[in-house]
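Okay, so here's just one chain, in structure tokens, the form predicted on its own.
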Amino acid sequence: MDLNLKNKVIIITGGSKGIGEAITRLASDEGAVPVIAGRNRETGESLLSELKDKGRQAHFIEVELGTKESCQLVVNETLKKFGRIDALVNNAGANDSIGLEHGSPEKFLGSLFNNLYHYYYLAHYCLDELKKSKGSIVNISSKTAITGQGNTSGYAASKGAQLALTREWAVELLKYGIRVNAVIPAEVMTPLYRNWINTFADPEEKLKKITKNIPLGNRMTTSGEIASMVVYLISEQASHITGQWIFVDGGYVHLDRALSAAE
């Protein structure tokens, strides 16, 4: 299937590690443009440079993404360097374990800072190029905003806030035929997920029980799979598809509980 993605330029935020760096992977083997914004000099780095040898156009941006002014340098240096934008990608954040028992107000806010302001600048500073392009915003939120997990109500209220906004958006940009969608992973190994299992006195016995009630084959869903979503939501192939919150989690969150009571 073409995904009629050649040349579009596409901000993908955390871009370089996790499920962000298997967007850009995907992103640019349809041949859009990725451009990779993230604090990570490193690895951004070093994705570019692999991308740039297969003879691919991108682009990495180093930034400290959460104020107003650091997202609308994303925005002003990706049309300094490709002149347009078709897509935004809002995947950067970190689940940071600030609870309601163990945090504080002043964390809570840290909380909100890092992980769901910069999906509403970017989203604000992009616009007027996705008026031009009829482009389209893709907002990866989690799980945690649907189920809850405990001792992360900062993580928690960003993800479920994200799609709020995902339908908000969708409404008020319908006029200018900018599509807005969520993708809501569950349990993906990606290095942040690795670290958090390892806080565990015995971390593979925990992923054991985590792997055990994902219903669809008992296994972690892969940064891959979401890419997948991600990328198809972006398209022309997806032109008819605007306000959602989809789902890729191998059903965790709506049959593991169904499958549980039954048994």
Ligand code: NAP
Given for the second form:
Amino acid sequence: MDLNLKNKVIIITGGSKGIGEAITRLASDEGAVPVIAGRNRETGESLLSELKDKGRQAHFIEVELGTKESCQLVVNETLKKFGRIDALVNNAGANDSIGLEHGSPEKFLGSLFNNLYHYYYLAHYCLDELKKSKGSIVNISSKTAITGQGNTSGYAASKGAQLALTREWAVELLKYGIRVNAVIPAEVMTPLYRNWINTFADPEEKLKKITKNIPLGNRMTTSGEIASMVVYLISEQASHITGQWIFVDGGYVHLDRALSAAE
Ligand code: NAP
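Based on the form predicted on its own presented above, generate the structure block for the form predicted together with this ligand.
Expanding to the full complex; the earlier chain stays at the top.
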């Protein structure tokens, strides 16, 4: 299957680590031009130079995405460098444990800035270019929006809002032929996930308990498996898919967790 992504310019937020890194790598393997927008200079520059060493076109913009100005800068710099935008992958975020009982209104708002507002800002500033390219948007959400997790109100609210915005934008942008979809991971071993699991007294024991409950294969989803879905969704092969929430989670959210692959 030819995804026909050659020379398509894709903005990927948080695109140098974890799930975002896998999306950047796969998009680049498919001939697209990834623009990594993220705050981590070390991983951003290292991935950029690796891609350039392979003769690939790519760009890294070091940016903390929490303000509308920084999101505007990402779009302007992308246009200055490549003159077009074909897709936006809103991915950057962190499960930051801002709860109800032990959180605060200020911390809750801070979590929305870190996790939610830049999804809207970037879509807003990319829109004129997406209209020209009949491009598409993929929002990376989280199972937390559907199942809850406890002690993470800011993150869960952001992830739920991203799902609502996916449907809302899919409707609003029908007239331009711009498709908008969400991908919902559950348990993926990334640097973010590793930090979270390490907060438990016995991280490996906790990991065993989690993977035992993942129906398909009793294992974590890989970043590459998330990336395959995202890269497919931004391609023309997904030309009649819009407004969808796609769970790439080994059946974790929807299947009976009492089932086991071994039975
Ligand atoms: P990760 O390993 O921490 O990678 C995320 C990258 O985004 C990091 O480089 C991070 O920078 C950057 N970033 C985060 N917030 C940013 C901001 N406000 N401005 C600029 N850069 C920012 O995380 P991940 O696990 O790959 O998660 C990626 C997405 O998947 C997130 O939206 C997350 O909610 C979602 N997700 C992940 C899982 C999972 O199991 N891993 C499950 C459900 C949903 P730093 O390196 O400086 O932190």
